[in-house]
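There is one chain below, alone, in structure tokens, taken in the form predicted on its own.
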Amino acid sequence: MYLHLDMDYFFAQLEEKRRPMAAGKIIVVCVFSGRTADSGVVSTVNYPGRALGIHSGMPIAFARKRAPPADSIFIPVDHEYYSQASVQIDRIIRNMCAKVVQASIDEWNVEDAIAEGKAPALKEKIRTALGLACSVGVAPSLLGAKMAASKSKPDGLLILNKAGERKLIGRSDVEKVPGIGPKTAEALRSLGADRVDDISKLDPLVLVETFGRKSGAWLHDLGRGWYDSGLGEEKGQEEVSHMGTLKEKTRDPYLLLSKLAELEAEARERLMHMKKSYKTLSLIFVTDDLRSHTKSVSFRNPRAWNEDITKDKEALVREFLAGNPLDIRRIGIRFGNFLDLGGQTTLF
């Protein structure tokens, strides 16, 4: 059986969890260009929101005027916090289940005999330990998964036997299927196939002619109820990182280097999870007026996940306090520019 595991609004539900007297307002987190004060587009938005018809990629000037200013707050994206969170998430995760994808930072595919059953206490775990909500589907396809837990959103849990995967596969616009864009959709709807099942009607040979031998093989195996199964090769994860906010601010090294170590070991552990060396070093400085800074080491040759970092941590710090004269409020770390290891397995 196949598990899909997506998040609910996961960057507006991290912001209101920790803006708990925003609760019931509308959270937009956005992506702001910095030209002007409304630049930008929006990243994503939580549930009242959507009601109005604010959207991922709307212009926030769009969306200010769908809000009222009273009952909205627009915050820019936070990329190390959600980062924390989707770590902290994978790890309960590949902790439950057998085989796992991450397929972005807020979804995952499982392949794992007893899904169903892992499936309710899964979604519990996530909720005590973080206090967030997630959509579950369960299915014997990947693909019936995913759309399973489309349709169970929000904060649902949908489980389907091959019969209930077919009828709802089946019946669904073709639109709403994963892997069909507009385009698709638009193409299809003009041959006559306004939902899966009409695909079957179709000739395999006007699919190929239409789609490409490629997608039109696919085509005809989706109308037919044959949906490919196997969760694939998992992404490639650009970076690893960690923040954390000091007991108060500082600029004593010893401090810093402490914090840098406990933040330091949480990273390794997911680098030692994803089997890769690295070849960039980095640390980040939130300082008393607000601005991040960072610096930046690169290894001629690729570090593994194991490997003693102190010196170039010490070196990093030194630099920063030398040139920047304010005190610091967070600091963080970020291992980047990754390779596999290879044949390095003896380092496990």
Given for the second form:
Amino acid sequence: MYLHLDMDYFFAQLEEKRRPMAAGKIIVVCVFSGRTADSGVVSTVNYPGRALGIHSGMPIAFARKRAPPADSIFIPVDHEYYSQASVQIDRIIRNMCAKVVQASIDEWNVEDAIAEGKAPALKEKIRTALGLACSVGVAPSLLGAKMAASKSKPDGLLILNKAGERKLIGRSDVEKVPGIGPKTAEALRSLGADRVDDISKLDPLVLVETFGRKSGAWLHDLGRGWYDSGLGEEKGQEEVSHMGTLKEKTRDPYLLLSKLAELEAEARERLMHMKKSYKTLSLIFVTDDLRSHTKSVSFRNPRAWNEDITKDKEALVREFLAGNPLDIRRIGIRFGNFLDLGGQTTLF
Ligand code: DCP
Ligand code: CA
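We have the form predicted on its own; now please give the form predicted in complex with 2'-deoxycytidine-5'-triphosphate (DCP).
Every component of the complex follows; first up is the chain already shown.
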């Protein structure tokens, strides 16, 4: 059986979690571009905000018009925080399930003979460990599992057998099927197929003519209820980073480097697991005025996950301290610009 797990309103849920005072408010997570106070787009929004029509990708200024100022908070994205949560969730899933592929920062695909038995415990574990809600679908195909998860949102669990899966997918509007984009959906509707079942009435030759060999064949199979098997591809992550808050604000290189060592250990575990080497090392410094500064070094030859970077860290810390007079509150480390090592980790 396949299982698909998707975190509910992920970035906004995480922001809610660290702001208990904001309970009940509309939380709009924003990518501020900095040009004017409100330029940029909405990254995501919690359910009370969605009820007012606010959605991902909407200009922040539009969202402001819909959200009553007294009931809403607009927050800048904090990728470090979200990635750390994502890593924790990833660990939980890998501990409990057989074959796991992370599909995005907040989505996982799982193949496990007893996925339906594990699904409730998986949801519960994520809730107790992180305080977060997710939606889970289980079905004989990955497509069925994905559609079951999205159907059950929020905080849902939907387990389908073969017949249930066929019914859910067959009756679905074509544009709700992952893999069918808006253009394909429009073309299918113009051929008379509004729902997936209707595709089976279309001539396979017309499908291939309209959508090409590969997509045409895929759509034909979909209409017949023949769904792909397989887990899909692991989404390439471009960086691994870990941030932490210092016990007290400081400019002491020794304290900064010892905090970094802690964060580095966590980041390295992740790098090892991903079988990655990297070309860019960055340190992130959040100063007393809450501004964030990054110092980076790029290597001509990629570094393996377990190579020593003591000298590079020391140089970056020195460089930062020389150029900025303020105390540091938070510090972080980021490995970026990845190269795939495939199965070659044993070489190092
Ligand atoms: N995201 C983004 N910009 C987008 C879409 C998404 O920045 N256009 C970010 C914010 C989301 C996260 O990716 O929290 C995950 O995307 P999802 O599409 O899964 O959306 P949510 O998790 O926010 O909501 P849902 O409950 O519908 O899954
Ligand atoms: Ca999600």
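Numbering follows the first chain given and starts at 1. Just so you know, these numbers come straight off a predicted model, no measurement behind them. Heads up, when I say rigid core I mean the largest set of C-alphas that superpose within 1.5 Å between the two forms.
C-alpha of Pro302 off by 2 Å or more between these two forms on rigid core: Yes, because once the rigid core is superposed, the C-alpha of Pro302 moves 2 Å or more between these two forms.
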